[in-house]
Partner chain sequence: MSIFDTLIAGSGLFFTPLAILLTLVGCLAGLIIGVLPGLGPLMGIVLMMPVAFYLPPIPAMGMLIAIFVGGSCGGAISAIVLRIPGTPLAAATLLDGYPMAQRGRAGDAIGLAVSSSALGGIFGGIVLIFFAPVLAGFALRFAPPEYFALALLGLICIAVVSQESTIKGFLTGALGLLLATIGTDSFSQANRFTFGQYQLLNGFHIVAVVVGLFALSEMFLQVQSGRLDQKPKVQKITVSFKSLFMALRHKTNLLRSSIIGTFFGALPGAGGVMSSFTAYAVAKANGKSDVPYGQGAEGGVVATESANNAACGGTLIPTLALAIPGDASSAVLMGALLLLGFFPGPDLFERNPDVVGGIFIAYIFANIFLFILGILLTPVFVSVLKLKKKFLIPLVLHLCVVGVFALQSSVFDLWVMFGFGVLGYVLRKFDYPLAPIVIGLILGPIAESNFRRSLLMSDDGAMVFFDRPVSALIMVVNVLLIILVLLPDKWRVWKTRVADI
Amino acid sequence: MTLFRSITKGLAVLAVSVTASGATEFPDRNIENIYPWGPGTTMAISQIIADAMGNELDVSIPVVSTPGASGVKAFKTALEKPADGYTIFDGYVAPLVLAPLLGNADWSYKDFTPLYSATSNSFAIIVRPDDNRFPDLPALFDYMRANPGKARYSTGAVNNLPHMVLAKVLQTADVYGTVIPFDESEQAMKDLRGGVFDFIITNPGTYKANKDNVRVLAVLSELEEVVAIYDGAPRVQDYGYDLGMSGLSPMGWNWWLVRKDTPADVVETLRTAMAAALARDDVQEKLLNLGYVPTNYGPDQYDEIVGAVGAELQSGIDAIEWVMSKQ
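The form predicted on its own, please: structure of the chain above, on its own.
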């Protein structure tokens, strides 16, 4: 009798986990988030969201670092996985929008099914704290106007997103300098402090690690929340300059995605869990404390918002060509 009851109980548990069609309910195992960069602050941000989302689904969601080719490798890796919802694309703007614009990927943002947008991280123009030449952004632009091409700066690698955003601002202000590429932001920071650069572009993580040794001239974002992240620094538009880009365009951001042919019920389950995770106060607080602003755009806003980013980033590419033609 005891054995019979044990078998009966086991069958009942199995029956609960099986749908009428005979398939197990989603999810019944871990889900992977394919993340396009190396370990660092942005990966920690994704893991915060993944952990909260996993709590909602009662599974683990490890964030898998898959760097290479400016995020393209991660997308290709995820595209090789089945369209069953067990693989999430951590869709950063670089592989999702920028790579296709530059001819480095054969997809567009329309080739994926969106869950929710996750976070954004805005860039800022920083100088040495003791550089009295530049008390504010207008002073920097006046210097660049009086000394064409003399100001030396770095945005990291050339033709990346920070380079495009800054180039657009310089174009709208009708000033230019000389950009020096660097693969490592920390090396650019060292050279700024050593006087090699007049200014550089930074992100929240690098700023927070070095803020005692730099001064922010302006934040390259429309978002009011970013002012607090950069300790009260003004935004470009606060000086009366046109940022030249709007919405998500002038910043880094990610939108979690799945393959286009993922079943609708699976997509809905993932969306519900991600929305609940992002709405948690503790998640919002952790993200902001690390310098990342939750965006919380829903799937119904995906086409409108991401489509607009593509058009504005093209204007950033054109602005780089304008600046480079002046050098």
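Keep in mind the model is a prediction, meaning the values are calculated, not measured. For the two forms, the rigid core is made up of the largest set of C-alpha atoms that agree within 1.5 Å on superposition. Numbering follows the first chain given and starts at 1. First, how it differs from the form predicted in complex with its partner chain.
Asn104 is not among the residues whose C-alpha shifts by 2 Å or more between these two forms once the rigid core is aligned; its shift stays under 2 Å. The Cα shift for Leu257 between these two forms, taken after rigid core superposition, is smaller than 2 angstroms.
Put simply, the smaller rigid part swings 15 degrees relative to the larger one between these two forms, by C-alpha superposition.
What's the form predicted in complex with its partner chain like, now that we've got the form predicted on its own?
Keep in mind that what follows is only the chain, not its partners or any molecules around it.
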């Protein structure tokens, strides 16, 4: 497929080795997707969509892993590239909304032109299946209240979205523990199962891979459909705690973007291709296999949805400050 296409093209190009770009119709070369995290399951999500979208456009869309500073490095890298539609921002919440709120970036979500939203993934609090101390979430909170700062947990990086959502719940319940950071949240799974952590926050991909070795205490979302991903586990609100965030706010999601000054016809071409790619049944099935839910929001809903998330996340940032002040 990709390989065969490349070889035939390569042979054609041997004849005319150098051409000036712009002479032909967009796209006449590979488009890059600048992905803000390290390689792994989540990157596969972007690769699935990129591959399908590349088929629509008849070019390759390599997903370039550019981790660093919670996604800020990827955004800055992409911003350095020209606004010609050949660079797509894989716009995750952290660099798009959180980084500006935390003062780590000088852009806002309004500085980008959206293509389509891709997927969302929810978070959950998990413990070891045989950990009898914590039959449910209130038991965990009781333990934390009785032993302030003694419960050890990880959410990946300390100022990431999962920690923010958790911090909000902890603040509401007025309990705290000791946070131990990892670069990526998946890495904490080993130490949960090895007994170092009392609980960790997980995402659907990691949960699905480890589902027989962990137990979900609570799902960090108020949406009914998320419960199914975690095999019917209770939500925070089912215990009577207020999550304090609604809709997409307590979830990870990404929205593919291009630079604001990208020509309108190029944006249109990319949007059409992405919409067609996301609509494919096999693409949807693969995404769901990995526990990621296609969100199917169009570019016209971007301002409304992303704007609302930004407003709610501010309260999460305050919660994280509260948790960190207890460390």
